[in-house]
Partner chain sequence: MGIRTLVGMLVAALAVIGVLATQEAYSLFLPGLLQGAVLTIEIALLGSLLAVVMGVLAALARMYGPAPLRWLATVYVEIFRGTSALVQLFWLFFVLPQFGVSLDAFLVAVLALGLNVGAYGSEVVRGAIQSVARGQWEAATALNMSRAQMLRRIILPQAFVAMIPPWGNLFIELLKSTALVSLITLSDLAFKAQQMNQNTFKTIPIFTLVLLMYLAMSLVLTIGMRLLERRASLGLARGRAA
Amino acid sequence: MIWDWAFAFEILPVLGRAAIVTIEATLLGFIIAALLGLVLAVVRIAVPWTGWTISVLVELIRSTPLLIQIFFLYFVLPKFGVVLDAFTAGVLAIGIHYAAYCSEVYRAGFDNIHRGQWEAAIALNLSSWTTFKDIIIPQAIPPIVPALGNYLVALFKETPLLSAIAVLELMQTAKIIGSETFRYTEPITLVGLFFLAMSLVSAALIRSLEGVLNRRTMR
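Requested model, single chain only, the form predicted on its own:
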């Protein structure tokens, strides 16, 4: 029998619990990526002498595989006295990895702001904090929502890498079910369908958010 419906329904609750772990890792990882990416982009512009250092750091992170970064945080940091549990190490690695990509998206958004806006802020003697908070960021965010949303979906699809350090997310749970029952078709297929469904839902929500922000910008 290629597909056993009874077995598929039997493992759904187990996969459902694992799906919660996957969603948690995705949301926490993206929060880290979005906030840290914003900080890197703002500091890069507000403190010019840090530009070269941040550029090198961003390229280093983007140019090395995410899996290596996960292994580094989980296996190497304990050598320096920093011990992280598997879930925390995985979420931090994903968040830092995608923060490098998000920082470039933010930077592109900031570069798109007309130079007159910056000059006006300087003429009014506004602080860098006030300039970014009240003038630059509110204008820069709406156009880059689709790009940030793409990285959210990409980050979500990277969570199976956490199975490499034994985080019991969807993929790891599916592999365990398969190894215990010698049936891989059902768990792997269900996991694939879950990722497909969540990716489509996320894309729809991102389009809706983009539309809301665009309407507010046009008012």
Given for the second form:
Amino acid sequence: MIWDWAFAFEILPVLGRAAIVTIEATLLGFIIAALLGLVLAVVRIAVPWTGWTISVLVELIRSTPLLIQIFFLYFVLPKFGVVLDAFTAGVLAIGIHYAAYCSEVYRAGFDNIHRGQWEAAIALNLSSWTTFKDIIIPQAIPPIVPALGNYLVALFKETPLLSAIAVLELMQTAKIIGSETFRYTEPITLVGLFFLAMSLVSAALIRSLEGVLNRRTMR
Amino acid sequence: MGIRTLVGMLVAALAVIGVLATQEAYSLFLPGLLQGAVLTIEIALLGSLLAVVMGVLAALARMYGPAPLRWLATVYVEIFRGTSALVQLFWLFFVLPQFGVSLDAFLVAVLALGLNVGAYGSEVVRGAIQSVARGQWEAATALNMSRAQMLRRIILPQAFVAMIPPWGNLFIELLKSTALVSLITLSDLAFKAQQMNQNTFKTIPIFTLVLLMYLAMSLVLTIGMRLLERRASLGLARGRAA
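Mind sharing the form predicted together with the partner chain? What's above is the form predicted on its own.
To see the whole picture, the full complex is given below, headed by that same chain.
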């Protein structure tokens, strides 16, 4: 028997609990990515001399594998006295990795704001903090929401990497079930189906969100 | 980022590796890591080749194929884009043998990464073909070309230029994904790093070298794709499509 339904149903609750860890890691990682990315993009504009440093930093983060970055945070930080548990180190690494990608998305959003908006803000003597908070960000964010959404899905699909530092998320749990029972077919296939379902649903959500945002900006 | 900055970064990365190699704490690990890097490069090259082939085939099947082929290509693209690369790698490595198909780890790595990136690539190819002006199709029809001739002689050479930058990004993704193959027992760069780290606990030198080596490989790839793009679009601007 290649596929055992009874076994599949038996492991479903265990995988379900692990799926919660996966979703937690996704959401926390994305919060870090979205906020840190925004900070990087704003600092780059607000403090011009940081531009070169930030773009080199972004290039460094984007050119090296996430897996190595996860190992780096998990194994190297303790040498400097910062001991993080696997979940925290992993989520932090994923968040920083995707912050580099998100900062480029925000930058595209800022570049799309008409020059006159910046000039008007200067003419009205607004501080650069108020300019960003009340003028630029409210206009720049809605058009880039779909792009950020795509990175959320991409980040979600990277969370299995956390299994490499033994975080008990979906993939790690599936591997443990596999090594205990010598049945890999059901756990790994179920994990794959879970990712497929979530990705398809979120892709559909992003498409409809895009439609809503387009209609709003068309008005 | 300009090509000069990229070349500057590459030179800097190689210089740092060179300087570190003179230190005994670092040079100790270099031979093993280089061995791993060779495997990483092999997998990346073969995977990229498979990705391009799959990308073009899936895009053509989805656009011009008969219904069953179109359906098959769509399922392929959705499955490989919808699940994560690591799940695909594990599925091919652990589950496929239970259906009686045992592939060795190297083949699994190339297959999984190539098929994964190929699925993303098919969208790139599709977009690039659709970006070729309608008039080109009409002119080719007027010249009485067959569909295959049109694609081969008129459309694909022009679409090729539009494809280069997004394929460059995908190749970088693939290169970075090769780190995952360390989890299915292949001794690539990431695996060597892990292994040496467990044996010696010299975490900082090992991972610094590994990050620099991946950086150098990515930069070589980025610079290469930029040069290719420059060359290919030069040809178009002069009106003699590549």
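All figures in this text were calculated on a predicted structure; none of them were measured in a lab. Numbering follows the first chain given and starts at 1. Take the two forms, superpose them, and find the largest set of C-alpha atoms that agree within 1.5 Å; that set is the rigid core.
When two forms of a protein are overlaid on their rigid core, residues whose CA moves 2 Å or more are considered shifted, and Gly16 is not one of them between the two forms.
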